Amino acid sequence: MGQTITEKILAAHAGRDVVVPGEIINVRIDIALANDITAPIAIELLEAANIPSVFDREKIVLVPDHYVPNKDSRSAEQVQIMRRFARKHDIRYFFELGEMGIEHALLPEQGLVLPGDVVIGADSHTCTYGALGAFATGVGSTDIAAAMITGETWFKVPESIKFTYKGKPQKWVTGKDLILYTIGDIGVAGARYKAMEFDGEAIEALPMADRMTMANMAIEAGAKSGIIAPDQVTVDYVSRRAKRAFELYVSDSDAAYVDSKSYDVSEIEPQVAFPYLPENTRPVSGAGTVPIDQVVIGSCTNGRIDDLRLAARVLKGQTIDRNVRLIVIPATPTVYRQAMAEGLLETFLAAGGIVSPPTCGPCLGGFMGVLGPGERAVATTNRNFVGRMGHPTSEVYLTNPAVAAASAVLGRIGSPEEL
């Protein structure tokens, strides 16, 4: 019998030739990534136990994201305990505000996780990397520390489970609408602890953001992780920021999955996930009329430079109705410098929008747009539970950037095709 991509990468990283789901191994990681939320709670533990040093300064990342610029004296002591700790151990990828991005968009961008790595972070939505062709997933505090002393960590080998998607998408419809539209028809435990494995040629011909989105919501469905199987995309997209050396690997003709689940993404139309679930998904010509107080374009999920592009696509010489608030969070500073030479600050500032630096923010609540009692928002986030972004009465809709975009401009929940 063959093995999947997920139980190869696994078992090489296990010092085996064959691993099988369900039995539990100890690993070697290739990443430990944390962030001012999560680091912390990690440092305590590690100071409180004297360690001596870490593993390797190399291959611990620390990305405060969450509440940056620091929002008030408790967010600004977080980020201290990082960088104290960041100095005392020379911790070689400390990133902070000039150099700091949302951590997601930020490892890839700058060529720090790989295919065939095994990373893990203290933040759900490390599954994103899964789109490079690693096995990437969100782990404890509890674990991070453990790993930055040894190196390693412990899984259960997850059962995988095939999506295909075959046929090509309708105008607006990218990936954040096929992995909406996957969680809508599974749910938010269809793929508990598993491995997402998403192929087919739809796939294929998705650029490396939008795999991204894919695998950063995979957590949504309750998997384990997200992955796809590297080819020339993943390859053109690495090669040029890799830092070190990397392995590509995909899985077996006959390898053996726990489901299978196939889709044909040209009867996809753009999604729409309703409150209070990931899974509350509807076409957007079925939304109804929905309207809405605020708009946000970004986050780990949806603020690389081919969101924006997309999101002033829709924007350029409209104008935001006036009784909704626009706000776009470029993932990093090269992205937002990007966006900036191309001109799409401009156009997003002269839509009525207001363009933030990179970070977390409104996505779970922290600022930079926090909801009050009984307002509505579109968002290209990733989880609308109630209270997400601010109040519990709060409603969050989660779309891809060109609806949020159009529904700016509507003043509720839209297409673009109705600008």
Given for the second form:
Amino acid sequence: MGQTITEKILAAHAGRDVVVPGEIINVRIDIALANDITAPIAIELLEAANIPSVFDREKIVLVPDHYVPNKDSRSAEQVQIMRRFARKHDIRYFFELGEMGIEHALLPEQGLVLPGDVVIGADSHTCTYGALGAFATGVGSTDIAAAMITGETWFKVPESIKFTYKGKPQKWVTGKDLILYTIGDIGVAGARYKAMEFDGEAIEALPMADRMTMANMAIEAGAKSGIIAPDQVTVDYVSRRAKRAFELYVSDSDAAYVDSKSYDVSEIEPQVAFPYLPENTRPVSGAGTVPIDQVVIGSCTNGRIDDLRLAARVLKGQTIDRNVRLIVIPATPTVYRQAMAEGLLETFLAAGGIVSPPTCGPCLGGFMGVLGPGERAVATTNRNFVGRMGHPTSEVYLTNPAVAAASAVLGRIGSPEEL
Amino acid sequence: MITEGRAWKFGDNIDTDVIIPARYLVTTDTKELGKHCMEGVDAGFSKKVRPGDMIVTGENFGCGSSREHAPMAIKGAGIACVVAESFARIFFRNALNMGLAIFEVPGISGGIQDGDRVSVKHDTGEIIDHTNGRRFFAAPLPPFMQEIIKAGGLMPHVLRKIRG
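Having seen the form predicted on its own, can you show the form predicted together with the partner chain?
Below, the chain from earlier opens the complete complex, with every other chain and molecule after it.
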């Protein structure tokens, strides 16, 4: 019997010909990632154990992105721990402010994660890199600490679910809408422990940014990973960025899946995930009248240049509602400069919004746009849990960048078609 | 080891933002994190917890972030173990790695009520509700995971392997 792309990548990294779902294997990792929330715990563990050196200074990536530029002195201390560790061990990829971007936008952009890789990151949205045809999954700080010593980690080989997307998407429908629709269909535990494999003509037609948005939110369905087979879009994206060799894997036609789902994307409208779970999705036409206080366009889910272009297309020549605060967060310095060169930042500012430096900031209620009691935000982020963006009584509605931009103008949740 | 205490019941899909809100992730101090444990759903939770108490919860406990601060906060609050219908995978892995006892028992939500007196035999996974007299058994962990627990967590397990 054939193997899935996930099984092939894991087998190759376990030094095996074949692996079977359910078995526990030890695999070699290509990249171990941590951020300013999760790295300090890993570093403290390594120092407590008197570890003299890491397994490979070029395969550890440290990105202080969550509370940077430091939101207070305690978050600054967390980054100091990372900085000292990076210097001590001469970690090649420690990104200081100015080079730093939101990790899951930054690593693919810098060519640090590649097709066929096994990547672990102490951040749940590490699954983003599945868009490149890599096996990538979130783990905790202790797993990262252990991997920084050995260069290996253990996995239970996941079963795969195949999600096939057919047809041509409606106007304003993006990768974000496809994944929100899917999570709305299967629920926040619908793919728990599984690998979500996305394919079909609508996926083949998706640009890399949208593929990353889809793989990014696999965790919101409880999945271990999300993955898309590499094709010409992938090769075009990585070949000008890669600094090392990579390998393309695809699933065999007779590979085994524990379940499969098929969607006709022409029937999917732009989606809105209502509080307090990403599975509470509705088409934007069915959102009703929901007045809002804030709009956040950015994050590891939707802070790439394609996302900012889409938002700017909606906001061009418009003025946002006077009761709404619009915060735009380019995910990396490269995205920021590109947006500046294309005049997108001017469009955001002219519409009445403001542009923040790259940071995870408001997505997790950290800083740079935290919500007060009862406030509502439309956000292009990935989670709308209780208190996610601030006060426990605040609310987050998840959408794509076009709907978020239109909502800023309308002062309520709405579609670009209403402008 | 046997622990005994009060069951604190929660629902399905309890996420890591509820277990420990992100605004407290500027420290790695377990005790301090514990003060804010479950603050998203029960603001005074940590003050009510007594030694031996446990969390009994529904499906997909710990979904969301990879923050290890979530199991750290639960430990820091003095919770002896978490019994759930099912766990989100990163939370499961983190709990195992850092030595927070967790037990997966399908159907447990309907079997134990909030406030019940419950004892847990950690070695065998036997759970007894002394309030209603019912007994439950958690699914045993695979041998590899039991090895990690026996070593005292992932780091001691790895260090023993590399240092012999």
